[in-house]
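Only one chain is shown below, in structure tokens, and it's the form predicted on its own.
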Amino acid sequence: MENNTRHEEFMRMAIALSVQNVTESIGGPFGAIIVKDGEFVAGSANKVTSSNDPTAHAEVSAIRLACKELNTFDLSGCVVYTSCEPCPMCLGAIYWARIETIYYANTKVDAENIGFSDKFIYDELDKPMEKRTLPVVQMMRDEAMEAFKLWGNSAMRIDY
């Protein structure tokens, strides 16, 4: 789908979701849609404050809806159009979903300029675990390995 008109049409849909979210006082100024084979699959705006869910960013919410619509956890062949450059969490979700391309409008610097900064998270990820602000403590690995062993030998195992 190299037709710029279609790309612009889909990006306008994502942007419209972000604008609607603000004008209707639903949540933050972010929208995202998922497209497969040139067809709209699902879309969502940011739902963090309306759902009291810090993971309900537009991209994650759109991925959840697309997976439900397509009845799969694997969104290979899909693309995401998002009104803003994805944050680290959304970027991770996009990779896990196997989405093949990200199209975005606003940058993370644009988001930072209105109070949505991911810089702290990016900085924290660059630090060794023992130097991060949030304490990270490993414990009970031997007991937890039981589930991994069971998974490794399970006939019902589905790799993802």
Given for the second form:
Number of protein chains: 2
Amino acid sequence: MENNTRHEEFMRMAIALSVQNVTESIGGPFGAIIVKDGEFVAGSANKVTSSNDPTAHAEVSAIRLACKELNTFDLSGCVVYTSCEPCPMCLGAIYWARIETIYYANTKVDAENIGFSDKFIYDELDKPMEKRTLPVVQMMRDEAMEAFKLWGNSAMRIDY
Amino acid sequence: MENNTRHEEFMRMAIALSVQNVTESIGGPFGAIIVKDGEFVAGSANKVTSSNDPTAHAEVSAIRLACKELNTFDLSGCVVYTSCEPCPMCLGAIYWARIETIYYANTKVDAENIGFSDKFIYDELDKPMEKRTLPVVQMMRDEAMEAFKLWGNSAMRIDY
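Next up, the form predicted together with a further copy of the same chain in place of the form predicted on its own?
Below, the chain from earlier opens the complete complex, with every other chain and molecule after it.
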């Protein structure tokens, strides 16, 4: 790290969001901050229960806000500071958003120790599909391929 | 499957959304439908580029809509029909939402063949953190644990 002080400043903001979220009874103890070129872009705590949205983890929420702020679906050049190691959903979102570095504090095992499913979901993804607890059934691939063929031939498509 | 006709009807709805999304140039060739007790709850196509939201995959968007419709963050008793195997972000969202079965059509390899990163992200998650292309740095765990301790002791918390 070329500049530890800035890194600590941003992580401290993410941690402050995580603490405030519990003390104000808004949601889980998680906060995340998106930074571009050393400047704050957006931040959010976890809002799953207060917004009735199971996808509203801190990182996903911060990514959505940052994209709104920067008017793009591509956060190349951005980094994320998150108070806890991202779960598979948030890690996937970070990849799709093209965020370039993840700084995190608590681990998925720490999260498991206070009752969260992060590690369970990681363990599920490590298994082959047919060994997971969640049943998965494939059907109708031939019909569904139509949209993929259309996409391949579309001159209007916006890749992402 | 106890009732193949209903399953095919719902999957056909998901596929129709995926096709329409390309023909109307709204987003990627993906559609998803949430069903509870044999009844349609919500459906969405992929809206990443049209809404500037990299998390707005079909499944995540359908989950958000279904939660709004049912006024809950818990989709226990629901199943999802998705025109393509969920990516890690969407699979994580499906676990967090407590959806009970996944029906899918196209595969992550089919998605890769038309230029999408689903399989790449699955391959990344299969690697230990330090071998991934996306740098991950841990810092300040001691400070971040404060929120976890507060959560553990909170009488006001809503578990999820």
